[in-house]
Each structure stands twice: as structure tokens, then as C-alpha cells.
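What follows is one chain in C-alpha cells, specifically the form predicted on its own.
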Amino acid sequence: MSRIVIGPFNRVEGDLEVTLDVENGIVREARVSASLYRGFEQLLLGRPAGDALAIAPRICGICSVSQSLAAAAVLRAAQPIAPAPNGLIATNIAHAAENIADHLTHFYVFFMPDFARAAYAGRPWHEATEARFKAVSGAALREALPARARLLETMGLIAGKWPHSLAFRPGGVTRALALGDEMRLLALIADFRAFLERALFSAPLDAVIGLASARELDRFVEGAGAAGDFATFIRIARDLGLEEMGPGPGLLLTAGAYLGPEGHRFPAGLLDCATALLREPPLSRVEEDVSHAYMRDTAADPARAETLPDMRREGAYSFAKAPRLEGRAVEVGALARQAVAGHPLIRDLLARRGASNVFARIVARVLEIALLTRAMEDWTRALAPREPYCVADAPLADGPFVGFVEAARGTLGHWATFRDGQIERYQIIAPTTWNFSPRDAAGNPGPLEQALAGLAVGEEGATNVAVQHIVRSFDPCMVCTAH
């Protein structure tokens, strides 16, 4: 048995270290470590409750809108108000823009450049992939990054700036959009759609959204979408067997995404990949385990827990706690959202293997780019002229409350206890905390740790590129993980 330590990872937000125990070229056990501690939860204690709207978004520069909205959600839960419908719709447009930008960055900047590595030099697709996707010099970046920047101009119209906007409130957004703003939004979204249909998909969005099975996906890749970057990924993934790589823990969780006047665009749910059993997620049974975290013992219930570092804790190897749902590790992210929402392509990909995997995770993220772009168009047309965009705050009730949103990487929850308008407790469980959690007290590994176990790394060991594919398929954001 040999031990390999991989880290720090490049092209990752924050500090990540992975330890692999390898025997006969096979990973027997993996340990995933968040080696950074920050302390945002302590920063919030004793402050006026509204400060959460200004401080929590600073946790991350990539998903700051998600952090804002989770803070707004927990504040809204403590108030007897109903948000303005226009405010919810404008919020969804901004949130979708951020999450699309995140998916796009993940595809072009974080994930695809690994296929341009020298390790794949003998593959027939390598030369073209290197020219298109190599980090820094790849031609795709010259198209994708301006398109991303153009999309994020929507944030300027709705929220004034990005990241770390202060526009998002429990009752909506602070800026009302004029008719001219709505026309500009539609123009920005149209520009982005044109990029998608030219470069990423090489086909109409509806053709992508309408894919209903793996067989249809294969026909699309060899037919209408053959010239797109998405098709390039599919062909490479088939060649490398990414569908057999990185199985998750078997449970997919989403708390529901894009709350509108008529409910969530993508519903909440907990899906068992092996049985396809779907049920309401028991979110009141979320617990945090600190047995392998550099943290003092505290309440398992996030509503009563504290975050107190303990660098000398025996057996600890990460600053991340281990969230569990009904005592089990769960996977979160776009794959969970689209599986719970019942998209037929995603359901078929899961049914083929009975588990999540590298291939399904990336397909779900790219598919969600198409779904959200069309949703942004729908939402913009649904804005009601001259109707309010925000409802004023009401006095906060005392007690514990919780707010959930879906960031690009998955379920984000804020638990807060308010007393006389002040923050008495504040706990955050971010998507990467779920996916990159360490072991729990029963010795059960986190989702990424499970996904790496059993991987054949052969004589290459730490340099085996498959490790990179599995880790990046979860899209780590370690600054959010340890917040």
C-alpha cells in the first residue's frame, strides 16, 4: 500500500488536497481535505441581522448572488412578508446569469483543458482539442470569455454590479426595471443564445433541451450538433469511458431552484439513483458531523451548531464539516436538479449506470446552460411594468430559521437564530461542503471520497489524469466549503 498526496490543485477556487491510498494500482481509500479556514460564521455573530446581506456574499466571488439569496431567504423566513413577484423574477434572472457563467467557466476553463494534457497526446482527437481548449492559449476561450462577460451585463442592469451586489432583499430587489431595461436584457440574452447556438452546441437550444435519451444524444453529436464544443466533449468522454468513472453516493439532493410566484422552476427532491425513488427532501434532518474536521464538538443540528476550530483534534484532516441527510452522504449539483426535475436525458444517463458519474455531471451542467438561457427569456417577458419590485422589510421574529437556494454547484443552506434583531447563531452548508465532506463518525466517506475509491491509477499514481476528471466533475469551490 502506498499513499499519494495530490495538491494544491490548479484551476480550483481555494485550497484542496486529496490523499489516496493505492494498492496494486487501485485507489483503496481517499481522503479529501479543505486546508483553509476562514470564519465568516463568527464574523456574523452579534451583528444586526441585515448585515448578513452585506457580509455573506463576500464568502465567494463566483457565487456571491447565491450567498446573497440564501441570506435573504433566511431573513424572509423570519418576517411575515410575501416578496414582490417582479422582485422574484428579476432575482431569478440575475441568479441564472451567475449560475450559467459558473457552468460556462467550469466547462471551458476548469474541465476541458485537462483533455489537452500531454498524457493524451496519442489520442486521435488530441491535436484539435489542444488547439481549442488548452489553458490560456485555446481558441475557445477567445469566444467563451467575451460571451460570459456580455451575459454578466445583466447583473449590472438588475443589481448594479457583480460580484457582491447589495441589491437582493428578502422582499425582492432594490432596482425597478424600466421598459428600456427589459429590452436591453432581451438583447443581452439573445447575444448569449447566439454564442451557445454557434460555439457550444452548434444547434438550436431547443434541440439540446429536447434530447430525451443517451441514444438521442449520440445521434445529436454525430448529426446536428457535431461541430459544437459540447459534441467534442461527448466524443472524448465516450473514448475515455467517463460514464464508468467517479460513481457518487447514490442519493441526489436539491432544495428547489429559482423560486417564482408559482413555486420553484426546478423542484426540491431527494432521488435514489439505484431505485429511481423520488421523495420530498427531509431538510429538517440535515446534520453536521465534525468527527474528522478540525472543529470542536458541537450540536449536530445546524440550527444549534457552532463553528469553533480545533487544530489538535485527533483524527481530523479537513476544515470542512461532514453534512449528512438522515445520516447519509448525498450529492448535490446540476445533476441532482435535473434528475429530480425529471429531465429524460438525465434520468436515462443515471439509469444506464445506476449511479451518478463524471459524464452525467458534465452533461447536466451543459444542459442546464440551455435550460436557464431559455428560462431567462421567459422571465424577462414575464416582468410586469409599473408593478413593484420589492416589499419593505417587517420586524424579525426571534428564533431559529433556515433559507435554501441552489448555487450552480448545488444546495446552499443558511441557518440563523435571531434575537431582538441581532444574529445569535449563523451556520452555512455550501454545495462543496456536501460533495467534498470528510468521513463521518461511522467512517462513511464523503461523496468525492466515494467517487475516487476503486479508481485504477496504475503506475501513473498521482499523475493519472482520471483523478483530475473525477475531482473537477464536482467543480470544487473550497473557499465556500470552509467559509
Second form
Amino acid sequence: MSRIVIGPFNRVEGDLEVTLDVENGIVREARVSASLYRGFEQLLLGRPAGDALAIAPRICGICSVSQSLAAAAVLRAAQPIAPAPNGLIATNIAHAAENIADHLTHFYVFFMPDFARAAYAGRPWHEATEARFKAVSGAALREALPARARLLETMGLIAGKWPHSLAFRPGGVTRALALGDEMRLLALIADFRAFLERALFSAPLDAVIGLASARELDRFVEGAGAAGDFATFIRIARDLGLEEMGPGPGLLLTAGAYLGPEGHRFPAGLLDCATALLREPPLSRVEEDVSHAYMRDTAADPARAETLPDMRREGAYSFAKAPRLEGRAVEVGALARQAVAGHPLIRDLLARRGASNVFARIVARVLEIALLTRAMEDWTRALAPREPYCVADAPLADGPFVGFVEAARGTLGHWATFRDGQIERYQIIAPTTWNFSPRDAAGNPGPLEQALAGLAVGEEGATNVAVQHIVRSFDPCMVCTAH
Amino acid sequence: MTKARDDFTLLWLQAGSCGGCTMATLERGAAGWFEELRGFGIRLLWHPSVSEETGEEARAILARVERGETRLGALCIEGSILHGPEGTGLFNKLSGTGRSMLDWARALAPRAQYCVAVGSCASFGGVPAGAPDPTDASGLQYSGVDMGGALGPDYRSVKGLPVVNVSGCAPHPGWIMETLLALSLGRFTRADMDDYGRPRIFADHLAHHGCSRNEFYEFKASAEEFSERGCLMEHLGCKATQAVGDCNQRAWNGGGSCTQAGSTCIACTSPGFEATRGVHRTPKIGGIPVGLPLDMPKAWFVALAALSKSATPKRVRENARSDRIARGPTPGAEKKPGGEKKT
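Switch over from the form predicted on its own to the form predicted in complex with the partner chain, please.
Expanding to the full complex; the earlier chain stays at the top.
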């Protein structure tokens, strides 16, 4: 048995170290460590409650809108107001833009460059992939980065700037859009759609959204979408067997995404991959375990817990706590959202393997780019002229409250207790805290730890590129994880 | 000529960061950030978010820089330097190396021709340094307003500059890149930095300059609730008159700014901005805001405010309390009968 430490693990967001115990070329156990602690949950205590809107988003510069919205959601839960419908819609447009930008950055900047590595020299697709996707120098980046910047102009319009916007409030957004702003929004969404239909899909968005099975996906890749970057990924994935790689824990969770006047665009749910059983997620049964975290013992219920580091804790190897739902590790992310929403392609991909995997995670993320771009168009047209965008705050009730949103990487929850308008407790469970959690007291590994166990790395050990694919397939955000 | 004199190398590291400075930088360049770097002859040695090298390959790059085998043009660090617990820096190890970022920053900074703190965290400590400062966070050369930080007050880069503090949370991509490009061309000197080491590229301006709400400011026609169009200073905590930045003179994300969006300036370019409690309300004594414009005598401000409030046009007063323009600037709308002679 040999122990291999991989770090710095880059092209992820933040600080990640992966330790693999390898025996006869097979990964027996993996330990996933978040190596950064900044103490946001301590920074928030004793502040006026509204300050969470300025402090909490600064946990993460890649999904700061999601953090803002979780803070706004927990503040809203504590006051008797109904947000302005226009405010919810404008929020969804901005949130979708951030989440699309995340998925796009992941695909082009974080994930695809691994297929351009020298390890794959000799594969028939390698030369073309290197020209298009090589880190820093690939031709695709000259298209994808400007498209991303153009998409993020949504933030300039709705929220003033990104990252770390301050425009999102419990009652809506701080800027009402005028007719000219709506037209500008439609114009920049159209530009972004044009990039997608030219470069990523080489096909109309509706053709991607309408894919209903793995078989249809294969036909799309060899036919209408053959020239797109998505098709390149699918062909590589088939060649390398990414569908067999990195199985998740079998439970997929989403708290519901994009809350509009008529409810969530993608509904909440908990899906068992093996049985295809879908049910309401028991979100009141979330607990966090600190047995392997550099943390002092605390309540398991996030509504009553504290976060106080303890570097000397026996057996600890990460600053991340281990969230569990009814005692079980669950996977969150685009795959969970689209599986729960019942997208037929995603359901089919899961049914083929009975579990999540590297391939399905990437397909779900890219599919979500298409779905959300279309949704942004719908939402912009749904804005009601002359109606308000924000409802003023009301005094906060005392007590514990919780707010959930879906970040690009999955379910994000903020648990807060308010007393006299001040923050008495604040606990955050971020998507990657779920996906990259350490072991719990029963010794159960977190989702990535499970996904890496059993991987054949052979003689290459830690340098086996498959390790990189599996880790990055979750699009980890380590700065959110331990915060 | 836009190329650096020779291959100007760039090493970018993330300490106690949120990654937001990198995310902002990726918005830069009509053909993307990497094209812009190439166009200026800047070679990216390694960046944790974008480079191919991972694990052992990345450690080898850092080792060569540390040993002086690879010449280092600019060392960019985003994120606070965490000294805790108890001075060990172990709240932020550079994974795979067993060493803290505090240790790495001190090892690499002396090798750099220029050292650039990207963002308010690396500049002054930033949000992680807010009370109770659980991780003992500092900037590279400042702790809040005090010189010191991780590298000490006497640190100078190989080219003799203190740390260049591109503050902001996150900084505008233009601030970051215009500074880096000027450094790569040897055109950035001590005289281009203000007293806090911030590039005068943005620090010669107040965030207030060019604010689209300036007419409301002039007449002290104030918003009282968020999403109203009036001036945000009197009631909602806006600090644009007290914070440096050309935020309202250049486009953020294609045309925005915090105040343009109605979300107030929280002075994110200033050391200690994280210490504010109650960021969305203006603290006042006797009805007068405590934080007045940076270089304006209080008595003058009070007198002018009273005068301008008495002269506020109806259009401005009405629009200040509306979430969109309630009344446009119709010619003649404000004229009183007989007030002016017709010609």
C-alpha cells in the first residue's frame, strides 16, 4: 500500500488536497482535504443582520450571487414580506448568468484542458483537442472568455458589477430595469446564444434541450452537432470510458432552483439513482459531522452549531465538516437538478449506470447552459413594465431561520439565528461541502472520496489523468467548502 | 511597442482568497485574458485556476522560482495572508507542499521584480481580517491602515517597489491589468502609487466622481429605501464620497457600477472597509451623516446641504423617491408663471 498526496490540485476553485491510498494499482481509499479556513461563520456573528448581504457573498468570488441569494433567503424567512415579482425575475436572470458563466468556465478553462495533456498523445483526437483546448493557449479560449465576459454584462445591468454584487435583497433587487435595459439584456443574451450555437453546440439550443436519450445524444454528436465543442467532449468521453468513472453515492439532492413568482424553475427533490425513487428532500434532517474536520465538537444541527477550528483534533484531515442527510452522503449539482427535474436525457444517462458518473455530470452541466440561456430569454420577456423591483425590509423576527438556493455546484444553505436584528448564529453548508466532505463518525466517506475509491491508476499512480477527470467532474469550489 | 523588453513572467497565487479577483481578471480582453498577456509578451508561469500543471508539476515550477532558477517578473497574490493559528499560518497551507501561504509569500516575494497584491484581502487583510479576525489575517504589506503585514514594512521588490496594492473587492479587471501591463513595460514607478500603495490609475479618483446620481447628491435629494433613484449617501450608507476608485468613470461589466445599480459604495478599496457594521444605513449625529466627503469641511457641507435642499427642483425631488424616472427633464416644466420673460 502506498500513500500519495496530490496538491496543489489546480483548475478547481480554491484549495484542495487529495490523498490516495493505492494498492496494486487500485485506489483503495481517498481522503479529500480543504486546506483553507477563513472563518466567515465567526465573522458574521454579532453584526446587524443585513450585513450578511455584504459579508456572506465574499465567501466566494465564483458564485457570489448564490451566496448573496442564500443570505437574502434566510433574511426573508425572518420577515413578513413577499418579494416583488420583478425582483425575483431579475434575480433569476442574474443568477442564471452567474451559473452559466460557472458552467462555461468549468468546461473550457477547468475541465477540457486535461484532454490536451501529453498523457493522451497518440489518441486520434489528441492533436485537434490540444489546438482547441490546451490550457491558456487553446483556440477555444479566445472565443469562450469574451463570450463569458459578454454574458456577465448581465451583472452590470442588474447588479452594478460582478463578482460581489450588493444588489440582491430579501425583497428583490436595488435597480428597476427600464425598457432600454430590457432591450440591452435581450441583445446580450442573443450574443451569448450565438456563441453557444456556433462554438459549443454547433446547433440550435432547442436541439440540445430536446435531446431525450443517450441514443439521441449519439445521433446529435455524429450529425447536427458534430462540429461543436460539446460533441468533441462526447467523442472523447466515449473513447476514455468516462461513463464508468467516478460513481457518486447514489443519492442526488436539490433544494429547488430559480424561485420565481410561480415557484421553482427546477423543483426540489431527492432522487435515489438505483431505484429511481424521487421524493421531497427532508431538509430539516441535515446534520453536520465534525469527526474528521479540524473543528471542535458542536451540535450536529446546523441551526444550533458553531464553527470553531481545532488543529489538534485526532484523525482530522480537512477544514470541511461532513454534511449528511438522514445520515447519508448525498451528491449535489447540475446533475441532481436536472435528474430531479426529470430531463429525459439525464434520467437515461443515470439509468444506464444506476449511478452518477463523470460523463453524466459534464453532460448535465452543459445541458444546463442551454436550458438557462433559454430561461434568461423567457424571464426577460416576463418582466412587467411599471411594476416594482423591490419591497422594503420589515423588522426581523427573532429565532432560527434557514434559506436555501441552488448554486452552480448544487445546494447551498444558510442557517441563521437572529436576535434584536443582529446575527446570533450563522452556519453555511455549500455544495462542495456536500460533495467533498470528509468521512463521518461512522467512517462513511464523502461523495468524492467514494468516487475515487476503486479507480485503477496503475503504474502512473497519482499522475493518472483519470484522477483529474473525476475530481473536476464535480466542479469543486473549495473556497465555499470550508469558508 | 507593446512588448515587454524581455519575457516578463507572471506567477499568480491564491492565499486566503475567494477567487473573485481571478474571476474578475478573466473578464479582461476583447479576445480574452490570455491573448492580452501574449500580446504584451507576458508569460504566465503558473496560475492555480487556469494552468495545465497540477500537483507535482506545479510544485516544481514554484521550486524553480524559489531557487532563483526562473526569473520572476511579477508575483501576484490574491487573498489575505492568514497568520493563524498562533502564527503558524496553518489555516492556509498551499496544498501538497506542507507549507503555509505565509511561508510561501515570504519565500517568493524577494525573488520578484514586482510584487502585486490583487484585491483588498492581499492589500490590507480584507473581509477575513474583520472582527473578530479569527484567522489573524493581514495583507502582504499592510494590516488594515498599518504598514507591516506578512512581508513587513521594509519589503521592497527586486526593482525597489513596495507591494503594489490593487485594492477593491473585487478590483476592476482594468485596475489589475493596466497595473500589470505598466509594470511589464517598466512604466510604473513609486510616483504612480498613493500613500496606501494603490495605483493612482484608480486611486486618483473618488468612487463618487461621475456617479449617475450626482444631480441628486447636489440637491441632497435622497433615497430612503433601496431601489429608489436618489442619492444613497444620506440614508443608505453610501461611501462613494469617501472611497477612492474610478468606478463611475469606467464600465463595470459593460456599463454598471455599484451606485448605478442602487446598491451603495461600501468603500471596498479602503483599508479596513470590512470593519463597518450596519453597511446599509448611514450613521448620523443630530441628523448629519458622520462620514462626510473626504476633504470637505463639515460646516460647509451642512450649510451647502441646507441651501441645496431648499432649491431642489420638483423633478429631482420626485425622482429621488421613485424606482424609475417619474418625471423627465421637460423644458419649461419648472418655470413659474411670470418668472422669466419670454423672448
